[in-house]
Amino acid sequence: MATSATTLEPAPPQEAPRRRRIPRKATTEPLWVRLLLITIAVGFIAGFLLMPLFIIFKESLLKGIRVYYDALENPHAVSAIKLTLLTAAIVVPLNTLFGVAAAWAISRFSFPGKRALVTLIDLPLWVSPIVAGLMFVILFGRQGLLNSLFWSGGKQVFPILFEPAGIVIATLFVTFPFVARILIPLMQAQGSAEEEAALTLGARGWQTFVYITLPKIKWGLFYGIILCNARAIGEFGAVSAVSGHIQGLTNTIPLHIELMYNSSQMEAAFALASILSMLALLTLVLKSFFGWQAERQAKEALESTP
C-alpha cells in the first residue's frame, strides 16, 4: 500500500511594506524659495501701494500746511466734498435695503427667475463704469430713449443729466451688488431653521428679522456697507459720463482731482487725493475687521449645520 507524502512548500517571501507618501507641504520648501516669495510680495506691496501713498501725502504737504488747508477750503473743493458725501449718504442706505431684501428673497425662497435675478445683481460688476454712464446718457439725454418723459421744449422736466440726481443714479447702479453679494452666500450657509422655529412659536416677520436674522448677518452686512461706501466715494467712470464736469455743482472729489491735475493745480489735486487716500486706509482697516468677523460667523454657521 503506497502512502502519499505531503511536501511542505516554502512560504512566498513577504513584500516589504510600502512607505506611505506624505504630501509635501509648502512650509517644507527650501529657505531660499520662501525668502524669494516673501521678498516679491513685500516688494510689490511697497512699490505699488505704500510708495504711491507716501508720494501723495508728501506732495500734498510739500508747500506747507497753510497751502494744504487753502486747497481744501476752496469753494469748489468744498462743493465736491459735500456732493460726494451726499451721494454716499443716499446711495449706501438704498443699496443696503436692496441688498438685505435680495439676499432674503434668494436665500429663503424658491421662485421662477431666481437664477436670472442673481445674474442681474452681478451685472454692474461686469459692465465698465463708463459704459454704465453712457447708458444713462442714452436713456435720459435730449435724444435719448426716454426724452419724451424727461425733456420738454429743449429743457429737462426732471433734471437728471448734468445734475446731482444723475450722479446719484449712476453711483447707485455701480454699487448696488456689493451688499447683496456679501449677504447671499452668508444667509444661504446659515440656513432658515431658526427663523422657521420662531415663526412656528408665533413670532411676526419683523420680529424674526430683527431678533434672529439681523444679529446673524450683522458682520457681513457691515462688510458690504463698507465696500459699497468705498466704491460710492471713489467712483469716477460712470459719474464722469453724467456729470458734465460743472464746478461747484456736479464735480465729485475724483472729478475735481482730475480737473485740478489737468489745470496744473498740483497742490489742490494732491490735497484732495490725500483725503481719498485717508478714507481708503480707513476703509481697508474696517474691511479687514468686518471681513474677519463675517468669515468667522460663516464658519460657525457651517459647523453648526447638521
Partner chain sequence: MSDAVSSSIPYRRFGNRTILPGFHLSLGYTLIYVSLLVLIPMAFLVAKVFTEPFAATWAKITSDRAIASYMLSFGASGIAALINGVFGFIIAWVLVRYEFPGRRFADAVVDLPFALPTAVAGISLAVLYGKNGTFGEWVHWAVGPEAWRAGWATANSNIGVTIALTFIGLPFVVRTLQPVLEDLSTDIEEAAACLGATRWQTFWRIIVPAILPAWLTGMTLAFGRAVGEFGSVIFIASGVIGRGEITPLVIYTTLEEGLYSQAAALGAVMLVFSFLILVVVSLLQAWNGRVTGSASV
Given for the second form:
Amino acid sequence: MATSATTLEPAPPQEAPRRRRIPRKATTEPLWVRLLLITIAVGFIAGFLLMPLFIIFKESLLKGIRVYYDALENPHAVSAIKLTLLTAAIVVPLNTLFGVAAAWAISRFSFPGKRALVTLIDLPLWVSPIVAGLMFVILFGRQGLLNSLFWSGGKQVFPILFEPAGIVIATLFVTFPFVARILIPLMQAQGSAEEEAALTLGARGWQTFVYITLPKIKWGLFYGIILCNARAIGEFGAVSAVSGHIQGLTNTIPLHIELMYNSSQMEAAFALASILSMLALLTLVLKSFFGWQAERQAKEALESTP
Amino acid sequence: MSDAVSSSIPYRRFGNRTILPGFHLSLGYTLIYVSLLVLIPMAFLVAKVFTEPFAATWAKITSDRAIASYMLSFGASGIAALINGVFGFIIAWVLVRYEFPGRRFADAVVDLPFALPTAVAGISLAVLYGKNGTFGEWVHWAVGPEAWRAGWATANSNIGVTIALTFIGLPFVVRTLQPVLEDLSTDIEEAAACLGATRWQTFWRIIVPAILPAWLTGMTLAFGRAVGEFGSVIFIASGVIGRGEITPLVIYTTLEEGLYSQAAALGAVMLVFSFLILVVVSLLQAWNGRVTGSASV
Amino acid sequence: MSVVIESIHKTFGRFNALEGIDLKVETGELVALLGPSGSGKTTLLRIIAGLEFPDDGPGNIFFHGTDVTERDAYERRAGFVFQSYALFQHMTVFENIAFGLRVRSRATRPSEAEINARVNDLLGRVQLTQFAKRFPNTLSGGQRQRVALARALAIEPRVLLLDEPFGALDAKVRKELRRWLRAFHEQTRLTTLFVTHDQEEAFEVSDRVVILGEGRIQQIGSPAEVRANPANDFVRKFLGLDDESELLIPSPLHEGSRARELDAV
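Could the form predicted in complex with its partner chain be shown next, to go alongside the form predicted alone?
Now the full complex is given, and it begins with the chain already shown.
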C-alpha cells in the first residue's frame, strides 16, 4: 500500500494486478487450524512418547559406559537374558504354528461356533496380565483343585510354578493371539481361489500350502511374529505372578529390571531397559516395514477379486 | 480318494463343500491349544471362586480395599481414555489429512507403547514424572511443594497412574481411527460444503457422526487395556493400601501373601470385565458397519 | 440465473486440464458437458461449484452477474449432485434433504415447520414420500440418485450441477431417469449443467451440448446443430461420424446407446 501511494494516477482497471483471495478447498481447514493441530500432535508425540524413551537412554549412561557394561555383565543379568531368550525361542514358534493353523481353519472353512472361537482367541489381549498369571497359579498351585495331580508330598510333580516352565506357559498365554489376529483378516481378504486352482492341478495339500498360501501371507506372518516376539520378551505382569522371583533361576529381563529399580540400582535397571528399548525400536522399524508390505498384499488381493 | 470323500462329509453338514485340505488338522489343533491355554485355566479360576461360599466371596470382592482399587482403576482408566480420545483423534487426523515433514516417523512412533515392555515404560515414566525428573520438576516448580504433597504430585500418586494409563492407551485410539478416516470419502464433505455448511458444521454434523463408532471403539479398547494394565503403572503408583492401589496390584499382593481365594475372587471380577469389554467392542463394530455402510470388518 | 465462465485455466502439475474455457449458460437452460474421459468436463463442473479452483490469472466465474470466483464452496449456493451421490449414511432421507436448510445461520434458517413443508414438497416431487424415514443404504440406485437431487434442490440453488448423473445406474433405470429429468427441468426451469460421456444421453436431454476435448471447448450448439455440422475432426471422431462403416452412425438412438452401455460394463 505504501509503495503504490507514490503515484497519484489511478491504474487502469484492467491492467491492475488483482490481489486474489484464494478460496479454501471444501475438504480442508484454514491454515492456522492445520498448523495448530500439527503442533499439538507433534508436541504430544514428542513429549508423551519420545521423552520416556529418551530418559531411558539418558539414565542408563548417567554413570558412564563402564557402569553400563558392568550392569549387563552381572551374572544375574546374564541369566535373566538367557531365560528371556529361551522363553521367546519356545513361545514364538509354538504361537506361530498355532496362528497359522487357527487362521487356516477360520478363514477357509465355516463351522458352528466360529465366532466364539475368534472371540476366545482375542480374549488374552483383554485379560489383565496379572489375572493371566493368577489363572496358572491357581491351576498348578497347591491350593488349586488339581493339587492331587500336580503336587505330592509338598513338592510339585512337574516343575512348573516358580520354574522356567511356568514362565513359558504364562508367556504362551499372553502372546498367542498376535499371529492369528493378523493372519485371519489377511487370509479372509485373499480368499482361496488360488489354493483351489492348485489342488485341481494335482498339487497335494502341503504343496499347496507351501507354494501358494505361504508366499501370499508371508508379510503378515512376519508382522505377527515380530509383535509376538516383542510381547514375549517384554511380558511383565503374567510372568511376575508365576515366577517366584528367584534370582538367577526364574527372573526374566523385565523382572530383573524391577528388582534393580526397587533396590535403587538405577543404572543397572536402565541399562537393561535400554537393551529392551533398542529391541522395541527395532520392532517398530520392522513392524512398519512388514505392516506396509502386508497391507499391500491385502490390498492387491482385494483389488484382484472384485 | 475314498479318504477325501469321507473327510468332506463333516463340513458338508455345515453347508460348506470345499476341496481344501486340513480342516480337521487345523481346527483340531486350534481347539486343543485354545482349550489348554485359555478355557481350562479360566474354568479352574472360576471353579476356585465357586468352591467358596458365595457370601465369603462377596465379602472379598466388596471389601473396602477392593472397592477403593476399582475406583482408582476404573476412574484413572476412564480419564486416560478421555484424554486419549482427544489427543488420539488429533494425532490420527493430522497423520491422515496433512502432509508435514516427519509424518512417517511420527506415525511409526505412535506404536511405541505397544512395542516398549511395560516395565521399561514404567520405570521411565516414574523417573520422568518424579520430583527430580524433567517433567516432574516443572510441575513441582509450578504448583509449589505444598500442593505437590497435597495431591498434585505426578509420580507416586494417582495422577501418575493416569499418566501411565494414558501412555499405554494412546495407540488404540489412533490405530482404530486412522483407517476409518482414510476410508471416509471426501465426497460427503464436499457435498456438505455445496449445501452451505461451514467447515465447522461439516466437522460436527458429517465427519463426527461417521467416525463416532470407531472413536468410541478406540476409547473402549484403551479403557479395557488400561484397567488390566500392571507393569507400566506400579512404579509410578503410590501403592498405598486403600488409596493408591490399582486392582491388578491388589491381586498381585494378595497372591504374594498366599491369599489365593481372595486373589481368585478379584481375578474373576476382572475376567467378567474383560468379557464385557469384548461385548461392547463387538456391538460398537456392528454399529460402525451400519454407519459406514460396509458390512466388512 | 445465468452462469458465465471466462477464460478458466487449470493445470494439475504439468497436465493442462483446462486451457482457456469461455462459456455462457443462459437462465433456465439445460446444458450438457460432453466429452471423453480426461477431457476436463468434471474439473470444469467442480470449478463452477467451488470444489476446485482455477489457476491464478484472469479467469472469472459469474452467477447471474455476481463474481463468485473468490467465494468458498459453501457460499456459492450451487446445487451439486455427485456421481457417487455422496449421501450422508448416518441420516435419514428426510434429514439428508433438510441438511442444507439446517446449517444456515440463525438469521436465514427457516423454521422447523417451513423445513418440514419444504422437504415434504421435495420428497413428493422426486416421488420418495414414503421413504422419508429410510436410511440411504436401504435404497436402490435410482432412489438414491433422486434423494441427492432433492437434497441439492432444497437449498434453492442458483445453478444445478450434475456429475455423470446416470453413470452408476443400470440401463433401464437410466433411460427412465433421463426422461424424468427432462420433464422435471421443464417444470423447474432451473439453470442446469450436467456432465456426461454418453452422447445419446447428452443429445436426448439437453438444450445445448458443449463438447470438451483435450482441455478445450471443441464445439457448442444444439444437439441437431452439432450432429449436422461437426466443427472439427475431434468432434467427428468423438461422435463416431468419422467412419462410415460403423454401425453407430447417425440416428438409431437405441442401438448406439446400447452399444456404449455394453462398453461401459
